[in-house]
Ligand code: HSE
Amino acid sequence: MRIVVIGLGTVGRSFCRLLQDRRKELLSKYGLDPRIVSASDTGGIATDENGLDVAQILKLKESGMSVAEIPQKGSKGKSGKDAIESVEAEVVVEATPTNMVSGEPALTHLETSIKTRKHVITANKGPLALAYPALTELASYNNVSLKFSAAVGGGTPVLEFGRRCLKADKILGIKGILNGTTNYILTEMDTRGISFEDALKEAKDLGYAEADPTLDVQGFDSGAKLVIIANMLLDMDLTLKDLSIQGITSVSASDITAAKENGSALKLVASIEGKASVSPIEIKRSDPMCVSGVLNSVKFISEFAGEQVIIGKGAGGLETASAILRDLLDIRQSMRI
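Requested model, single chain only, the form predicted alone:
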């Protein structure tokens, strides 16, 4: 299987490393022989129809260089879109940074992949939050797969659990702690009594929060994930603008104390119960959904099975890469049918 990888940040590099480390197992167990025939970063692209040397890619990126520097195979100044349009491949893995305003450049990458009839896997929430209905319709029209397990829950199979394990049931509602950064901040405010500002600084120092944490603390990251869940599992046809979103920047020490007195913890919860919303609410500490630190949790409320909670890490390079690989194996299976 020929693969184009767009974006070689933490997730893209982790995916390359995972393919390298599990190559023999993928071939023997699943009949999958993946070749990265093109890869792109901000400096340009590299292409080899016989497959690029993954070890060489990783070494270059670790030294701060672009894949465009690979002799005879690199092209400076070319973009991911150029690679998608010019290279013969079955699958595109899109792993560029999230843009929640326009969805670019990932939105263009997804559209171009689909229009050139390539299956596409993305870990990017932006395009899905802004244009999910249009993208899924385009993929259906062109008879290709659009996979995005990694966009919600990282390596934790949130979407797969809802899609597969509850497909014979009816999902009535969903509640989730979908952002590890905000959960860490609220946990530290609760357990140690520190301020929002101090907890945020610690989250940045530990690498849990970005230098600009706006998408996290204002609730937009959780909102984007909720849109994906709602559209995929509940057929709600939502975009980010349809949600009511409130972040955690206004949470005070008195709010934390009041929750404690009620035997609860304050958490940023994304929920679908009639309407879709994101806001800080109290959750009883005895509730399995009430996780601490950077963990995520999602509670599915279904007609027959009742309440079920799935818990796990919501981010991380290898965790997210494992979800991309899971999608790749699904595509491989569908191609064999």
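Numbering follows the first chain given and starts at 1. Rigid core here is just the name for the largest C-alpha set that superposes within 1.5 Å across the two forms. Note that the structure is a prediction, hence the values are computed from the model and not measured. First, how it differs from the form predicted together with the named molecule.
Positional change of Leu206 between these two forms reaches 2 Å or more at the C-alpha, relative to the superposed core. The rigid-core alignment places the CA of Phe196 2 Å or more apart between these two forms.
When the rigid core is held fixed, the Cα atom of Leu240 travels less than 2 angstroms between these two forms.
Please could you give me the other form, the form predicted together with the named molecule, since above is the form predicted alone?
No partners, no molecules, just the chain.
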């Protein structure tokens, strides 16, 4: 399978590493023989129809260089869009940083992939939060898959749980901790008594935070994930502007202590129970959705099954890359039929 990888930050690189490390198993178990025929970063693109050398890409990126520097294969100044338009491939993996104002450049990457009839997988929440209905319709019209398992829950299959496991039920509402960075910050402020700034720095160093971490701490990342859940699992036609969003920037050490004294913890919670909102609220420590650190938790409230909570790591390069690989395997399976 020929793959174009757009964006070689934490997630893009982790995806390349996963393909390399699991090559044998992917072939023997799933019949998947992935070839990265083009990869791009902010410096340009590299292309090889026989497949680029993944170890070479990773080494180059570790030393802070662009794939455009690869001799004979690199082209400086060319964009991800150029790669999608000019390279023959079955699948595009879009892993550029999230932009929640215009959705770009990811929005263009998704539209171009779909219009050139390539299946596309993204971990990017921006375009989905801004244009979910239009993008899913475009993909369906062009008869290609648009997959975004990695956009919600990191490696935790939140969307799959709702879509597959609860398909015979009716989801009435959801409530969740959808952002790993803010949960990490609130947990570390609570348990180690460190400052907001120090905890945010740690979350950045651990690869949890967005390239622009204001998206995490101001609640927009949680909001975007809520929009995706609302559209996909609750058939609601929401975009980001329909939400009421409050982040954690004004949470103080005394708010955290007050919650503790109530037997609770302060968490950034995204919910759809009637209206859709994101805000810091106190959750009882005995509640299964009261998770710590980078963990996410999502409580599904459904008509027949009642309440169910899914928990798992909500951020991190390899975790998120594993969700991209899950989507890739689904595409591989659908191509076989």
